[in-house]
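Here we start with a single chain on its own, the form predicted on its own, put down as structure tokens.
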Amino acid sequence: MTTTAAAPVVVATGLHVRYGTTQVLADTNLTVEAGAELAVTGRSGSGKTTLLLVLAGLLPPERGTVRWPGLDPAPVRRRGEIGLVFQAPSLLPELTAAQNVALPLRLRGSTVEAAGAATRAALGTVGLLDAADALPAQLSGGMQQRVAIARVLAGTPRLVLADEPTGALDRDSAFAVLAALRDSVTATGGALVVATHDDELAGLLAGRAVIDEGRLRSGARS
């Protein structure tokens, strides 16, 4: 798919999401342009994770719309252009680190050779090429999270949505991982949205928004 460089990657308008009687998002609007890198901050339970799930198309809003003008219009292909980093690594325990990274690529039709090359490059980026053959149980929590991030990087998504991606990492690893995520979307002409409570990391991104009482507002840079 060929897209205009200036086209927004994702546009959310008038989002309302409730869990039971709790209003999590209320009339939330967000446009993420190609090339943007945005930190979304806010207190625990403010709706950061919910916003990312809606932007990924995994959670339909009660009201409001989400469009992806900068991504493929076909839902199946569009899912391959969205990379979501969860707070928990969510690795398959019976697969090695390399197999966990390669699996989504193989499911999307990549050859063994292409998936292997992308996997090695991604594991190298997060400093875990030597752990390619290790099972998740043999890795620390921080290493598992880096494998999960490598899994996203290997797919070269145009929209990366990362939910507290560095929470389990030491500072050096956190900065390296954030740099890798930024480089990934720069290479694809895409966009990066990071939900985080870490002000120092948020301050490294070009833009910031704060969720407060279900609404999104621009925030000051750190």
Second form
Amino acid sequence: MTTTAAAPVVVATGLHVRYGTTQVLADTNLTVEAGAELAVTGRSGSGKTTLLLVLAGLLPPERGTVRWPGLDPAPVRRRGEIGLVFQAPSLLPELTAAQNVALPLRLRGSTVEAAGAATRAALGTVGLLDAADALPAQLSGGMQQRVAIARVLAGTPRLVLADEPTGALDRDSAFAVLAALRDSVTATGGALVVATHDDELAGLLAGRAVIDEGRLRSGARS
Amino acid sequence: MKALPWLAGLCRRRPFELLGAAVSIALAVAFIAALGGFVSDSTAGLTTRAAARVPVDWQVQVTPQGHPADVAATLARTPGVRAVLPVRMAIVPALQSSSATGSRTTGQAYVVSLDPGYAEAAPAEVRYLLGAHDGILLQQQTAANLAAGPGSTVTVSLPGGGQKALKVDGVADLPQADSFFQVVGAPPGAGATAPPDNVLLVPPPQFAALTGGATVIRQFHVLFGHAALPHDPAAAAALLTQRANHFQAQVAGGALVGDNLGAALSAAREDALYAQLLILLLGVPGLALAAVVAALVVALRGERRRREVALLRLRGARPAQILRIVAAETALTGGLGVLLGLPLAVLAVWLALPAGAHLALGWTVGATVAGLLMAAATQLGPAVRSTLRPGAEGIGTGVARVQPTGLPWPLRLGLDAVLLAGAVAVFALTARGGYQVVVVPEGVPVATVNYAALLAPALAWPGLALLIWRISIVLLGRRTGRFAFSWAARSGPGRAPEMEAAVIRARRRVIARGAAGLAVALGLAASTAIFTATYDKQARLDVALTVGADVAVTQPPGAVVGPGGGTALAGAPGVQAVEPLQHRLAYVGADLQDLYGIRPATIGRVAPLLDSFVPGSTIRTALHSLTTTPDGVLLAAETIHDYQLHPGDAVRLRLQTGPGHTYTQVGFHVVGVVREFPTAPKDSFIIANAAYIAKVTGSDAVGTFLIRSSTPTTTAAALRQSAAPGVQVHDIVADRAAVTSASGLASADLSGLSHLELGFGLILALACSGLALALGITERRRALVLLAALGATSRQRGRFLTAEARALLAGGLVGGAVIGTAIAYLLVKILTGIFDPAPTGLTIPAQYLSALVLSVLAASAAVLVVFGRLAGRAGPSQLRDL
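Right, the form predicted on its own is done, so what does the form predicted in complex with the partner chain look like?
Every component of the complex follows; first up is the chain already shown.
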């Protein structure tokens, strides 16, 4: 399926992914254009997470191809242009909230100062500037997830792939976080793909796709 | 859930985990079983060696009321007796010789009658030097005193009056004269009597004619079959004592038994006790470390184990069912460990111990049981804890638990300080007692071991390990420490040293624990290596002191070879320097002592000289004093004390001077005290200037030429080929095998144990470093996958691991050096009794230690590469777990 008529950020064609004997993705096609916001919904185990991992380039499909025409062709630099939010907060337990946010920037070559400024801005966006020096274990599950989202925001990615990003958040925080992610991709001219069970949340996004038995079909809204 | 399907699945799906656990158990099993092989072999060897050192086992002396024939018959019936050799001896007033230079007369002399087969049956008692092997033989010293040799005529002053001239057929030495002429029946601790200076050996038919009118001492020298003796020296000594008692009861006062073999075996009890101490001091830490390795291997699977147990419980398995499964798994790994360990032990025994050594049944059974118990303790124990823990939180992933960063409870309680204070206190007490750890009183069947002295290393091991843990935690917690380990200064694009440092700081407790574990492993290998190297050096020194130099060429009695004789020797292959050493006899008051004439300025070129030889001074100072005082002498401390002498005092000694070799008073000045010197005996002796001795005695005859050689064996072989009859050539290599330590513990024994220790120490150190790193990587697996998902390259992920590895290795290596040195120092001090001479410091085996460090670094690098790559691999399941 295709989201909009703008230049594509990521194009997936004929994806097949199998875990053992279980077919997770079967002949799945997806093109996400710049500026697109896409909600991917489906039952548990329907392949949402797998699709996001494939789109992120972390999981090679058994068959089919993924291209990122809107991103840097060099894989290492391209990874910096893709922001991933996992279901679980997925923070490094030894680093503070600020360090967790700054880590991808530092790995990409940002100076300590530049990474620090971006980190403070991102933590401010998710309302956790005061918790910058706290270790993940000192934060609640929701706060940890907001730190993980701040980590994505700080990197100003052109493609944001979020897997149930608001599962651990209250409604207000969930909407605020989603707004922040939308603002981020709007600012970079990129695209946002959110895998979610939450119909209300999915409804806030411009596009929607449903994944069922490994096949993707278009949702109700564009 | 049935155990068998579970085990089948385990074998199919995780064979390497299973094998890893089994191999760790196998290491422990092999170590214990091989150690048992050493114990069994060395205990048996102690009896054999002690017995082999005895020239004749019993010296049975017929009392005035005894009948020689009855005594001989009773001896022949005594169990185990192999040979009964009749010996007679009597004292005659004097021996005399005449030559062109004048006549010489000795004081009282022993005339000894030996049967023709005596020397063959008891080869250690008689050594033929010159001339015939039978007939009239002069003892070496007597020949020198009389300036006689084969073909000379000596006149015996007969006890009943008159003289009898005899033609000398040969010259022989009685190497064991001390025991040969011992007073049989002297009470224990009575002290040795000096052997006679003059001895004439005669055939039995001539004995009566020479000793008529004198009191004849009739002895039977008895030899036992040593193979039938018990392996334990104490048991063998007890058996010999029982036989002696039984014999004496049978002859009813007709004979006294000089039980040389019993005395030697009794002394060997000390060796047996030292062997036990060695096993305790070197073996037990190795065993503990093997258990630690096994625990580390199991810990690698700990997280998975917790999840498995939690899942099983979630699926309704009862604790008993879960424990049955884990017990079956434990039995499988334990059994496999034993099956692998026993062949490994056979291999270790074959490689490390002398030929003929084998596994001992008792120890092998013990090793099997220990292996199974170790499997149970390391696998079943954690499983029981997981099973009994309420809830199923082990299943969850989420944010990994943060390792606690504070001090662990043993350090909070200051256990390291307590243990080390205890070790220091015990060691100080042991030092105050002169390191008398083993006390074997002569003639008393009970030997005592100060086992409390072992508390010093026993407390020091855990104390030092905890101290290393504490210091590592503190250092890694400091900003400077963190940055030093992460090499923050080398910051560059794509590097995040402050992040690496933060991770190290957060994980400092677990890293420090790994460092302490590695330090203990390295400490075990290092302490054993240092102890062995120190023992080896002292053993070499012992041999060097006995031989005198790399090669020693000793002239026969009566030969007059001046210092110029060394020129001919200098041409032999490998010879680097030759130094003449005069040997004379001199009377200090009534004591006849060995006197050595040296060239103090050059003797150090060939002979091993240590400061410990001259108490209260340095060897350099002592030799300088001799150089600047031509008539100077170094005297034994005992002589200085007994004769109330002081440095600077004039002293008059009696030496043989002039062509007639008559004893004449010669003036000397005391310049110092000497305790040991190459070739000198362990009791009193004198060191003087060779030039002065030559001047006052009119003879520059050299007793021994000491040679420094780059190839002692080759040099000695060449010199033996060209040597004149009677010249003896010794070399440090050939003589080494024959020299044992002060306790009699042969170096072969210790080398067997140290080979075992060094081999297992290396393996355990490699295992510890590898496993500690692998455990750290496994614990960080999720973090590594996350880093990969965040875009970190494999090089960047590797930096996080190497920063941690650097911290662990740095702590482990420094800690290992500290532990190794400290424990080696304790071992050397506590086991001072097995060193001869006592070492003045530790000997560092740089080669082995370098190889050890390089091996550990190589193994760590391999683990980092392999495990780092595996752990960073972001497969579907790992990514979905994020």
